[in-house]
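One chain is shown next in structure tokens, namely the form predicted alone.
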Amino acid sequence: MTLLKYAYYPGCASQEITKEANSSTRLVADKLGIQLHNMPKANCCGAGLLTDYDYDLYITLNARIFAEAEEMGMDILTICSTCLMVMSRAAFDLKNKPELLDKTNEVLAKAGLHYSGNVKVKHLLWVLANDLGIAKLASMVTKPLGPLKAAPFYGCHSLRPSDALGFDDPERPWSLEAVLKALGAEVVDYTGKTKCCGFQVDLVTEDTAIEMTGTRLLDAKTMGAECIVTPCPFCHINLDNYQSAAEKQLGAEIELPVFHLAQMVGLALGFSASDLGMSRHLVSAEKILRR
């Protein structure tokens, strides 16, 4: 069996504001056999802003990360999908432009640092369906969590760009809906699933961005779930703590549990809600957790 070890960076509201989803993932691969090792050296990657405002600073940084990722001889595993966003659109300029790859050296090398260019970037939920493998995955549930009903929520980063992630299908993904059925949930299909949670909105115009958390809760609730499920933390922040707001907003009850990934898989490997940190959510999942 191949040893599945990553350079592990949870990213910057991973390790702050959603600390239950970088706890989780501790957790999870754990029990999995996944090794996650720390990057002490690692910076942020610029979650998106300096990309246009700095292009070559943005690079940079990025470069850094994976000069730190190739010294340890690591892939690099992400919980965050805007860091997965931003760091493949990073690695993917710098593999097919050489030109920019020698220009950016130039300037690690000031620091004592080299990338040759090689190393990948990938999020949990690739590492489960790929690296893992779903039939893994699958055969070390030991709490199969049917007949909940979850929907899942990819939202923009985890699909998007394509040609720099190049994992999963932006208009038909299959990943998520895949981890959870071998987690043995009642996967929900709805149109919002692959759409923005208005995360991106919320700095420029804050009533549309909660229209919008609402009409992704919405449609996964008319659908029939019981929860959402999402792979990055900025969705579970406009979806749990938005909700209420949402909820004023449409004139609606929606009352619907958001779980991060690594919390789903932790509840089918057998951990508890109060292991999984599910008490730092605004929206309580106890009424689906204790049937």
Given for the second form:
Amino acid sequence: MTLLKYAYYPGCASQEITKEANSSTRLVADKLGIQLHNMPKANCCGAGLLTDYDYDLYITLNARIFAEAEEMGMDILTICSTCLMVMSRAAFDLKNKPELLDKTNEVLAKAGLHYSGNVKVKHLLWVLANDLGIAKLASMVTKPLGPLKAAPFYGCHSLRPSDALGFDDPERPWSLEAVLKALGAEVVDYTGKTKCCGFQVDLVTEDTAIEMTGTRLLDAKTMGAECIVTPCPFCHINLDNYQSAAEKQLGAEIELPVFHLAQMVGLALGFSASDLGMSRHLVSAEKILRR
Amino acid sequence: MKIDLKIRRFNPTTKNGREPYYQAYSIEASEGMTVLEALMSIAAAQDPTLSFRRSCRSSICGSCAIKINGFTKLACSTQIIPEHEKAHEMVLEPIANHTVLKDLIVDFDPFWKKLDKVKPYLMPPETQPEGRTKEVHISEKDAEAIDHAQKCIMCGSCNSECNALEIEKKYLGPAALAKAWRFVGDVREEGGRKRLGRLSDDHGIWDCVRCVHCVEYCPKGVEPLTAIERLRSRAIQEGIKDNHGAKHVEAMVNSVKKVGRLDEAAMTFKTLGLLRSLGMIPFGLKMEMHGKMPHPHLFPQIKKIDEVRTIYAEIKRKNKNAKKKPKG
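Now the other one: the form predicted in complex with its partner chain, given that the block above is the form predicted alone.
Let us now look at the entire complex, which starts with that chain.
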């Protein structure tokens, strides 16, 4: 088997507010034999906000991230769906528009950098589902999650725009379900799983963000979910941190623990809740984990 | 091959149709048959009461957008056999975020009203500036900037899939905003600043949640999100920054320049201002208890932050030079 090694880009959120996603990823990757190499120079992808500000600045700063990965000779692995989407859109444009790549390299050259246009950006989810493989993952499971009813929450950015991302099918996605099944969980299907959590407008139109989060949570709950699993730290922030606000705004009891993808994998690989930083969640997962 | 369909029916004028229900049909599908052809064959041979909109049958008129197995598509450009093979079902419903009038037909009046709101026409200067010739030369690059936005056939697919519209009905929505960019981005436009001011108000450009659904489901490659991003850039360039959206963007731009990444605490403060940030304190305390409260400036700078700053300076210089060049 080829060695699985990546330039590791946890994203800003998982270096601070959701650092349990980062530490869990490191534990899990180590156990699965996935090498994560730090990117000490990497800047923020902009989370879409740099795109709003100035397209050229967004593209060039993302090309700077790619240049570092290229120097390392590795593809990028991120654990944030928004970073995935933002970087993939930049990589896609740079690959398909040679004049944009030239123009970007002119600016990069001023900083002594160069990007040749060939870096691939992957999510931990893709690496588990594809590079490592579902069968291999299943074979490493020591504590199957059954009979836990888990609702996958992709959010928007791990699936769209599908041409730039080029991995899963945004209408009938399979990767997160396949990973959860490999871990021994029972997968709950519901319509909101590929929709938006509202994070991008948390600080802009907060009521919309809270109602959106609550709608997704209730949707999963109605279909019998006992917990939610998401590959995106921003979705985690909304679904977990904003859950009590959503309960108030929608006048409904939800109480649905939300896990980062790496935490769920970690549980099935035998790590404890405290190894995986579960105490950092606002909605307690204790009831589920005690079973 | 035989394909079973489930079609959402609704007819408020009849006793049985007042509550929406799903009716089963079955058709013999041939290679290359579209969903629209299936609907037409059902209406012709099985059930003349089945209502849907259609006209050109070649994805130009924008009449036949419906939800096909949960996602909005043009019935005329979706082949029924591959779609059925993928989804293992064939459920047809009216588009979302619109009021259903009958079966697959929705009320488009709000759609047109929102389009009207962005004044979908060029605003020439009130008086011709001195020294300006009557013709405005439009370069290929100028045309390219708005080209994608001109392809809209007003089918409503983007608005149907828009996650922000699902929650906030007053939001102008991706279709109208893509149209707004078509004019704001036009080099002949003179009313841009005024327009951008209105578009920056509540339920305008900053209501978009960046769910990317509009890009994914536009059948013509309009990319409304790209149009919204360009409107946002232009609004900030024009100095229209007295709103949470623009402040949020500026906070990010400054944070990346300063430390190379996002500084959440500073972002919250700069976006919301002192008073609203104080309102977040109870929430902040709860976050603090779980170790989730972001503390400002705990982040070490990324390595080689000078490279980032050089890029900022160089882009700024390029933008300045581009502005100096006369139009056309």
